[in-house]
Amino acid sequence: MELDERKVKILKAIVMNYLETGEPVGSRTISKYSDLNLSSATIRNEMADLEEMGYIVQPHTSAGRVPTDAGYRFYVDRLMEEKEEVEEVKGTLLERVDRMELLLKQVAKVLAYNTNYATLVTAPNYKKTVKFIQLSLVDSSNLLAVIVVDGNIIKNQMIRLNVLLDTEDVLKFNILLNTFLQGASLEDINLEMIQEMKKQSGEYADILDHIFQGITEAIHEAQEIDIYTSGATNILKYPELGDIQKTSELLEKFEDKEELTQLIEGTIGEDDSGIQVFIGEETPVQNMKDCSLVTATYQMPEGAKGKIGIIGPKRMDYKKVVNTLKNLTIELDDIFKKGREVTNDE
């Protein structure tokens, strides 16, 4: 069954009103908006078969109706297709710092304080590369290699040596990885190059194994998710999220950066360019599944991006949330495209 005009505004009221006193919405309060225009028994008629579509639910005999996760849905994807004006407020939520981490941190705590829920902000993700590679001799059975990438994350690999080398090969060898790999990603570490390199060395190809285990493990630590976080009292300020458990259960997670990172990449589509909002089941962390999620991208000069998150009970204000993010990611875009010097805490 499609959802006619009335039943529409109907529903929109349910969840409006639901939204904004968190108690079950009843006939006779839908029927004191001016613009339906319909008796009690009319509305009544058209939750019932709202109800059964799945739009709403009772929570209890003789209660009003509550919206559900499909009916949270329509309300967030009529409001989505909303064309209005964001209206800018660029000035009033950052300060200017010199810093990313410091930026990133204030962004978490701005949104905390201004929406009243938990907020969480990660890092700009750049594409990780090699700097350099240093092997050094520790005897004459083995060889350290150290190898340095992006964010000057350390990988020390020890090498137990099937050849000897003397201190002229480890200096080639040096010029020969460095050379091949410096500034080099994992994706450009193709086949071909790998190939090539073992040709170059010769005798000594099977080190290069090792070296491009640890160039591997190095740049996964390096691409770890940096997560600030702020609000997650917040959270206890709702009733329906109130259970004892269920909220520590929720706070644990707040403040686990595994589930977070868990909880990021599970909202990263082929398109997440603009706002997306998660509601109860589809929240990809299952202790969250009695709250919403609403997440922005933001995106630097260079191409790298970060998220932004504003966790919440399901009926949060979503029309707020939304606003908030996108006049956010405005003033983000202006900070980063007038090159203020926001740098990275290296």
Contents of the next structure:
There are 2 protein chains.
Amino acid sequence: MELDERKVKILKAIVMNYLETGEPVGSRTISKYSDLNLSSATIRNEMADLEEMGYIVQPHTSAGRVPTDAGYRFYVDRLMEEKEEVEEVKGTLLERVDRMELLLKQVAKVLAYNTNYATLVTAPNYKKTVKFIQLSLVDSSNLLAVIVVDGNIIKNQMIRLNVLLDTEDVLKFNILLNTFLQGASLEDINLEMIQEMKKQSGEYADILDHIFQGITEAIHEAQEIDIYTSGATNILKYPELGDIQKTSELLEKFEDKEELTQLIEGTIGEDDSGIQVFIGEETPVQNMKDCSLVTATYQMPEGAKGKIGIIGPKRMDYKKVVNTLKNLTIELDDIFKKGREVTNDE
Amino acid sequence: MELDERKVKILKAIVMNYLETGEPVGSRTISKYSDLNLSSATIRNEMADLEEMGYIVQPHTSAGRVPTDAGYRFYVDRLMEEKEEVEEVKGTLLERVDRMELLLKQVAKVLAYNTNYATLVTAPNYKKTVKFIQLSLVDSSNLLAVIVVDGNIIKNQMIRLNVLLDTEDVLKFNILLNTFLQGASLEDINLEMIQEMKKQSGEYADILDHIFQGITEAIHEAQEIDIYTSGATNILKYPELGDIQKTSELLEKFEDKEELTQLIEGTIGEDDSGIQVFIGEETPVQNMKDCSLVTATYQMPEGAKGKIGIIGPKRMDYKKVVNTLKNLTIELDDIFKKGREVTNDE
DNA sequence: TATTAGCACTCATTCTTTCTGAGTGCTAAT
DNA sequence: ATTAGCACTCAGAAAGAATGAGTGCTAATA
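Form predicted on its own already given; the form predicted together with the DNA follows:
Next comes the full complex, and the chain you just saw is listed first.
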């Protein structure tokens, strides 16, 4: 059977109507509210074909039709024309990037507010490289390590001492650490390097162990993918995800970063730039089979990438979501670029 | 009418039974499962009295009785004997206090896991005093300010420069800042002090403005009440909070720190130490009228106080919750004390 | 006088049954 | 190829009947 132009028109009408109303769409509706000027009977015949082809289904015999995953997919890939009007993202993003965390939290929040879906944002994930390390003696038994990795992400680590150090010792350590570690990534810090540093540090070799532990912890922590979410409760707004049981399980996942990390990593694939749409079964997480997921990848000037995701019901307003995401990533790119110009011209 | 001993016994039986089952309690149940050896008819008479006195109600004519807020209150205040068995808190807390944030997040999580209710924990709120400040030059245009306030809370602030500074300048600033600001709280930093510092800093007075701004921002941020929540979705587990509409509004509040701050501040009252129980209408927030809130105050050796709260349905297991909270606060006090011994013996 | 057995009554809940109407598929006419 | 028309289906609403947990009241009992 062939998917001729008329069938496409009808399919489009069905999907759009369903997106709007959430009710199964009957032949009569299409007959009346489309410019095809066909009787409901004709539409019915066409619908039967479309059903056979797998684009739509009837929830039960005497009901209208509802798009299948394939139907949505066809719509998203081929029918959904771009909106020319820019979907403005309301709510200001921070302009200063020095607190990445705040910025991303804000992104999640603004996005949730704008779309009324659940959102999540991952921090850009790149091989972090030490830019600057400083130890300072806070008091006699506490040594503070401040580590700045690129992207101006700052980590602190309090190191408890059981030996007395004086300022001069600390100064020595600082120099030592910086000469060795500046520009190093986590992988670069290998046994050999450590040995060498220990050798050079002479009598304080055992303290160095302590310090190292603190530092690796900090770098590790910086390396972890941070995830920020917002608007999780929006999920409750869509009654088609009726089963409270299921929905609350989904919400629970949303509280758990581990799970989310998996989710996001599941989306890293072929088309790793731009926008991806996962519909129903295509979604990489079990509990989400009744939802759709739209992700966008943003990129920092250094090449680091992060993801923004929106989770909503299958009948989500794909057009709006895709558009909003596009604009948001542009805005983000902009902010990062600006940030870079001002900051990192080393 | 008088609340004699028998009535009290009956009331207690009703409340306990209701806490367990969630179903209205009938006279026959009490007659059978209590050691009173009274017929259901007698119980009925007594129940009628208790209803008149406002401790219980019937949801409808032919149903058993359910405790009113007053009924719960009486139970909590007078009937609920302390469990002697310690309600063990399962799941380890971090032992090291240097990352307060992690500790409190953990507390919220463990508590939610143990009780199956929604939990929230506020960071201790005290007048923060600067313990240590350090500026360092990360690169030519970025100055990093690290501020440690007591309790070893660390704040970072990247300060962007449009003037070139060399290491010596930074050193000078460091000395200047530390002599003036060490031990100062936010309120202490007044115009006079600033003037004096500017005078002493001579030619770099205008950079100082920049730095000040950064530092006050950081202190402000440290001053803010941080709130950590966990297990919000547990709320969905209690069907008696049936109205999804309402419940989801409640959940939304749980996403919003502002609201939560209000909530917690609403509980700061007379009995500001130990454990407080708010039942239904007593709760300081509108959407929470169908819930109960139990809060505990923990105290750091410095005298700073924070709150731990548990939100659940009115028929929550008060005994368990109160007990768990008691033990948790003790455990926390312990951790803090240890932390102090090792850390802050200045 | 306090307690209890007994009975009529109430009413949420559950299960059935009936009704309704949106929507279909098919056939015969255009 | 399209459409009018009609019989058919079936979810969901509405209405009715059965169930049973629980009550309040009264009269008998200890």
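Residue numbers count along the first chain shown, from 1. In this text, the rigid core denotes the largest set of C-alpha atoms whose superposition between the two forms falls within 1.5 Å. This one's a predicted model, so the numbers in the text were calculated from it and none came from an experiment.
After superposition on the rigid core, the Cα of L251 moves by less than 2 Å between these two forms.
When two forms of a protein are overlaid on their rigid core, residues whose CA moves 2 Å or more are considered shifted, and Q262 is not one of them between these two forms.
With a cut-off of 2 Å and the rigid core superposed, I133 has a Cα displacement that reaches or exceeds the cut-off between these two forms.
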